[in-house]
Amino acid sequence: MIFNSFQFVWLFPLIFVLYWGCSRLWPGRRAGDVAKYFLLAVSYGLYAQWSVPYTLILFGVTLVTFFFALLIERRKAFGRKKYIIWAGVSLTLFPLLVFKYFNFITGAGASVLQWIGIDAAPPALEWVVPLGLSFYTFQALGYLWDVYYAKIKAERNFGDYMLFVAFFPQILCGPISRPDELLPQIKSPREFDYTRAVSGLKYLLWGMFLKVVLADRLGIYVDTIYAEPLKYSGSSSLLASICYSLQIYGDFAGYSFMALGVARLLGFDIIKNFNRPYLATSVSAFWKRWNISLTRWLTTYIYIPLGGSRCGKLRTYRNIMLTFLVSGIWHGANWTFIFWGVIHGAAQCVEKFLGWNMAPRGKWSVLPRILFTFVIVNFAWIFFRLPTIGEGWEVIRHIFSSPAAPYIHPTTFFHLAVAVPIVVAADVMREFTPGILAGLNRYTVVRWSAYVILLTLILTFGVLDSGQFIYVSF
């Protein structure tokens, strides 16, 4: 289910209402018991309104892990181990390699190839991506290795593990929950809880503005630059970059706020996965506050296995290299993800070296610090943005060699003018004036006016046309 779909609309609030009339219905621990399989079947009828065909891969990836984790605790011996966790991790990787990387690699294996004088012709399967796969594949995951280095114990319940994988507000977008956080709450009884659910409803719409106001409207100039870079000025290409650069973050950040207030709408806390990446004042802190729960990830079951910063600095820089290679192959099956994720990697390898990973000791320098990151993270998205690496090398040349006036729509300059600076106000009061905002907040005139405004935006400016998130492809 689309948060900024009329579909949500009119279909959550009656999930809400059924969710919690359970509690209504059935006394005591049976309550809990019919909330959670009710949530379970709405769950997995959300995703196969979808594709039918395609929740049985989701049930497979569920199902696989599952036994695979009951195998692992079985074995006392570490050694046998290891045979059973790489099968349950090639068994549960191997649908996402199907279908998100077969063509890639072997569109690969065929250029190198050619390349050696052999003429190939790779088969190419046209199918669509399953939605959410690279998500609920690394969540299943993350509980795979969890119970092989006994940080947790194997799942007995079926019914509980399948829903910690499908659970429907984080399925298509993550974030990525960790067992030990979301298994807990669904085996737990919840109550309703007042405050926690108006602070659902103010992530939701917060969230819902900056997907179809802030993201949406600035995805209509993005795309018509990128369109034809070249037809416009260097300018253009530059504002362009900028504007991609908000709309990513207005998009995935507002999906993830939509997720957090959905999930405790109905008593579930699961990771807020922004934290204002844009204030950052080196690549290493963007990415403690950019998709944080894929970062905790990667940092969990790739950078620390392969050695982290434990060994000598040679080592930890080729860390660092391959954990952001994994980032980038996460993201999608095209080179341009793969030098986006080479670039953040490089970069942080370099703050490393110099000690710009650590936090800026003076606050005069803070602000240049915040510049210079955002100049690097936003020249790497327009790799990430475009289809190849050579249209990106063109673009960032035409904009060095073309700097005549931008081309500006006149709802691109609204978006320009009030909605970016209403982004850009909330999170620099957030990060620095945390106190002024507090106080501000226990004004109920000021808390209702923020909401009308936000309301009236989505409604008057908002592209209610259900459109996708960009995470979702990935």
Contents of the next structure:
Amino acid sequence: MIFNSFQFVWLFPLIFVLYWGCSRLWPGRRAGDVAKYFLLAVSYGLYAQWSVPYTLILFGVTLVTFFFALLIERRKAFGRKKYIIWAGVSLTLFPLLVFKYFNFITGAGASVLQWIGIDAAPPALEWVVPLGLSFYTFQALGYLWDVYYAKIKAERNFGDYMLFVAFFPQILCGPISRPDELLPQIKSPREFDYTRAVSGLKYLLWGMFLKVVLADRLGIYVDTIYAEPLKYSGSSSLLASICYSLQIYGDFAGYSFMALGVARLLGFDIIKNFNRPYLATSVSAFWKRWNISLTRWLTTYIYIPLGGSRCGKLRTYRNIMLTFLVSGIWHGANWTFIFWGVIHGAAQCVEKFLGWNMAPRGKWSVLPRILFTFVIVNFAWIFFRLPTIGEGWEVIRHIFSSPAAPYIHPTTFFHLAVAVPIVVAADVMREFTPGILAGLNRYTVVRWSAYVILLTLILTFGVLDSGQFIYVSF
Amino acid sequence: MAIMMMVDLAVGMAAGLLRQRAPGGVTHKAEYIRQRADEELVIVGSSRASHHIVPRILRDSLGVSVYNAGMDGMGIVYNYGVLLQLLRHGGVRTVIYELTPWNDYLTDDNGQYLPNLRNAYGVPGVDSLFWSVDPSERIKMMSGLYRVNSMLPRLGFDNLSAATDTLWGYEPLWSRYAGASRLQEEDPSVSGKYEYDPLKIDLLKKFIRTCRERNIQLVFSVSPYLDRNYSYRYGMALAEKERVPVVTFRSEPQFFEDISLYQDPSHLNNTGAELYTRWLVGKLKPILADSPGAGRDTI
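Beyond the form predicted alone, can we have the form predicted together with its partner chain?
Okay, now the whole complex, with that chain kicking things off.
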């Protein structure tokens, strides 16, 4: 169930009422169990609604990591544990490799063979990638590694663990929760908390605005220009690249805020995955604000085991590059994603070398640093969005060589003139003048006016066609 | 909730007023079709209808009143709604249907055809068109805010635009195409892979049946294009089966040799449209002379 669908509008209130109804109907500890199993049934049911066979893959990943965690815990010696963890990791990654990377790997292999003079036609699989596969696989892998490093105890209750992997608000696009955050919440009975529910509704509203008014509107312009970039002027390509930066932010942050909102309405607290990323003053800082749960996962399970930054400078740079290579590969089976990861890794190495990864000293250097970071991130997104690296370079060359006025469709830009200033103003105020925002928030009239305006804008300017989220395909 | 209902009601009412008062643009066209269009010959279809067929030439040559109801990006879902509106006003005797495969029988997002019909939701039969595309429209359309979703900027622009009544729905294009022709013979191995949309096909058949029942002469038209991405095989087969006459530019070399007649590979400019309409008149005359209501016609 995607949050911007009509199904969500009628089904989620029903889930909400039944979920909290369970807590009232059964007294004591059983209430928590009934509500928990109800959520598990809803999570699996919603996934099965998309594809029943692929639900088995979700179940398989859950089963493998659950049992391998128990096996790992039984072994005290690290030597034996190592074999078990690698067997578990390999089995867990198997569906991801088959569904997402098989064609890419065989294609790359065939190119190498061709290069040395052997003509090979690799078999191609035309299977759809299971929804949220990368997200729930990484979440389950994180659990396995945490048990391996003895950070947590292996879970004994299979039902609780199933819900941890399949929790429906986050299964499609994350955030990737850590077991020590989500599992204790699953285990403990929840009481309805009005304040938490209200904050959940606020996140839901803001996330919906980001998705349907900002991201999907910008997507129309981006798709038009990037379908035939050379047909339009270079400034149109530049504008499309900026629009795409905002689109992917609205799309992914929008989903994450909605997931956070839905989880809060159900009494759960999950990680806030975005924290005004385009106001970061360096690429390193950008990654502490963008897809925070993935950055945390990569840091915990890739960067630190490689040695992190507590080794020589060169090894630190190598660790950064390897971590962002994994990040690129995680995003998709295409050289464009790998190249995008390399750009981000290289930018952070340069920043570290020049000492620019630290917060700027004077307040006057903040704005130039924000703009400079945005330019780097923005150009990297061009490769992320286009189908090949070559086309990415072509667009960048076109930006600098064809400076005629940009193509502007009046209706699209009317919509943009509404959405972009609101998002920019909200993020800038939250970043630099949180006191003023909190002050305004105290007035009921201001608060309710904001809710009514956002809801009205969603209904009048939003793209209400249940458009898919970009990150679902990752 | 009460505040939102009031806002919903107020925006819905304001949008209704803006719709009715728009002197030009698509808003005016949609309102004209809903309220008054009673011309004897009506052209329906996508942008290839609205930019390609000049009512003035048809009117002068055939001696009948003509309106071009073509609308950018629209297909059978919208066109069937237009037919239902035309039937309320009587008058229509001939419909020229500009076929566009993607919009009329191949699969794409049928939801895109509904916004331009929202003003006619109250017309009998139009509401069920919405529900056949998406059952949730039955609930969504209760909201005044939803009814103007994505339309407010256009409502504003159309209220500020100049009146376009003198063109009878025709929307001329003025620039010249600078590229090369991409026209190719249709490749059956490619067109065999297209997915056909059951809802569109059902509505297209309904359109043909309704015209036959109401004694309306229906003519399918395939106006000029230079683009290779069109698949007319299904449309031609259906026309043959249902005995709907077809006028296609493919028999006239001028339309695929002279690229100065085009604005882009899919659209004629005004020069091309005038030339094509004159050529079309010659093809239409014998068809209309043999039509069921020929006795009422003035040709």
